[in-house]
Every structure is written in C-alpha cells, then in structure tokens.
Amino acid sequence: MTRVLYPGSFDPMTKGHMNIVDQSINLFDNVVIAVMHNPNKRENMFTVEERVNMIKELYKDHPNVEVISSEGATVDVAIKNNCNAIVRGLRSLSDYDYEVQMNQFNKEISNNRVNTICLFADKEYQFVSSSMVKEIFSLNKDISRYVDSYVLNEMNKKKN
C-alpha cells in the first residue's frame, strides 16, 4: 500500500492544493494531508484546529484522505504515520530549486527512507499561493476562482 504525506500550512487550502490532493488521490492508496504549525508565520488567518476542520469537511467523502495536523520535521512526520514518501506540489522554478534541496535533507535524516514526489499544479494554478489569496481577500477582490465556496464561506465569517 502507497502512503504518501502531503505537508503545508493550509492557510487557507487553496483551489492550487486541492489540484495536488486530487492527483494524489488518484495515484496513491491512501493520502495524509499534515497541517503542519509553521513557528515563522506569524501572520496566519485560521487557528491549526480550524484549517485541520475545514480540509476534513473537503475530503470528507474520500475515505483514502486522512487529515492531521502537527509540527516539527516533516520527514519525521511522514515517518511517524507511515508514509513512503512525501507530495509536494510545484508551480515554478523557485519551487524546484527549495523541493530539490528538502529532497537531499529529508533522504539523509530519513536515511532513505522517505522519498518527495513532486506533482505540478495544473496551469490555471501555477500562480496561486495561500498568501496571495489572502491579500486580494484582504482588498476585498473576488477570490471564488482561487478557493472553494466552502473555504470562501469560511473566509468571510472570520473576516465579519
């Protein structure tokens, strides 16, 4: 069985990770999405539980999709809930370049044995970032084409 750990800060899942969740649906066993507590982002606009909540109420009818949440390396995670490699999506080339050296980190602290398979987000995703959807939000710009309608409805009732 291929279990696979995709990692991120969620805040909030965007229309860009669902596109990487959907292609490892279709590819590998089972999917565990890690909402991982990133410490250098200060600035974040759902609590863990709250971004932990909304991903499961996504994914709540795909029973191959488990959703946790949790900090520290990420290759230790992936570990802990036996996971073969960790997904990571990739929009561009700076993507490549830091995905390319985690890859190196996490096979020797594994001592090889998690992996990092880089899936690319579709075209129409390429540009979509967590941060950026939050700005045009924050400008009160429509983002339905970014995120779904329930991570939207979500969105307005914290900025209300």
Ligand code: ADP
Given for the second form:
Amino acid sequence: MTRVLYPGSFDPMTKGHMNIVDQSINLFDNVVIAVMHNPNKRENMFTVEERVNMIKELYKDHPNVEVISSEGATVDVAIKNNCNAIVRGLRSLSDYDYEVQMNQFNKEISNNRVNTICLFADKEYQFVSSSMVKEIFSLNKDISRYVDSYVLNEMNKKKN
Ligand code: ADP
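Can you return the structure of this protein in the form predicted together with the ligand rather than the form predicted alone?
Entire complex below, previous chain first.
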C-alpha cells in the first residue's frame, strides 16, 4: 500500500493544491492531507478546523483521501500516520530550493525513513498560491479560476 502525506497550510486550498491532490490520488492508494498548525504564520483567513472541514467537503466523494490537522515535525506526522512519503508541489525554482533543503533535513531527522516526492503543478496553476488568492480577493477581483466554487463561497462568507 502506498500511503502518502500531503502537508501544508491550505489557507485556503487552491486549485493548485487540488491539482497536486488529484495527481496523488492517481498515483497512490491513500492520500492523507495534513493541515499543519504554523504558529509563525500570522494572518490566517481560516482556522485550522475550518480548513480541515472545507477540505473534507471538497473530497467527500474520495474514500482514499483523509484529512487531518497536525503540528510539529512533518516527518513525525508522516510516521505516526503510516505514510511512506511526503508529497510536495513544485511551482518554481524557489519552491525547489526550499524543498531540497527540507528533504535533506527530513531524511536526516527521520533516519531515512521518510522520503519526499515532488509533483509538478500543471501550467495553469504554476503561479497560484493561497497568499496571492487572498490578496486578489481582498481587492474584490474574480478568483473563481483559482479556487473551487465551494471555497469561494466560504471566503465570501468570511468577508460578510
Ligand atoms: P506551505 O505553507 O507548507 O508552503 P502551502 O499550503 O502553501 O503550504 O502549500 C502546500 C504544498 O502545496 C507545498 O508543497 C506547495 O509548494 C504546494 N503548492 C501550493 N500551491 C501550489 C500550486 N499552485 N501548484 C502546485 N503546488 C502548490
């Protein structure tokens, strides 16, 4: 069984994230999406619980997708959830630089028990990030190309 962990902030989940989840569903038996508490990130639009519930709604028809929240070292979360690998999405060289470092670090602290698999974003999502989506949304511009209609609806509720 191939069971992978896809960790991130997902504040909120974008179509770019969903593109990586879709690729993972096709490649692996089980995908565990982990919404990570990050105390260093200041401005969140959604609480961790809200993000978990939104992602559960998005994948309610996919029995092979689990959604959890977690904190601490990602490798510990992977081991605790019996995941063979961590999945990350690559958009740009800056993502690559970061992921190369994280992969090395995660291998060391897990004694080579956890590998990282990087998947490439399809070209239409290459420039999509949660922070960009929030920025454009705050300017009252159309973001329906970047987030699922359900997520957009939840964002509108937050605004009102
Ligand atoms: P983090 O704060 O850990 O970067 P994010 O929620 O921003 O968490 O992203 C989680 C993962 O999804 C990261 O591997 C990130 O590179 C990837 N990702 C984010 N946006 C996209 C996108 N548009 N296309 C592909 N991968 C993406």
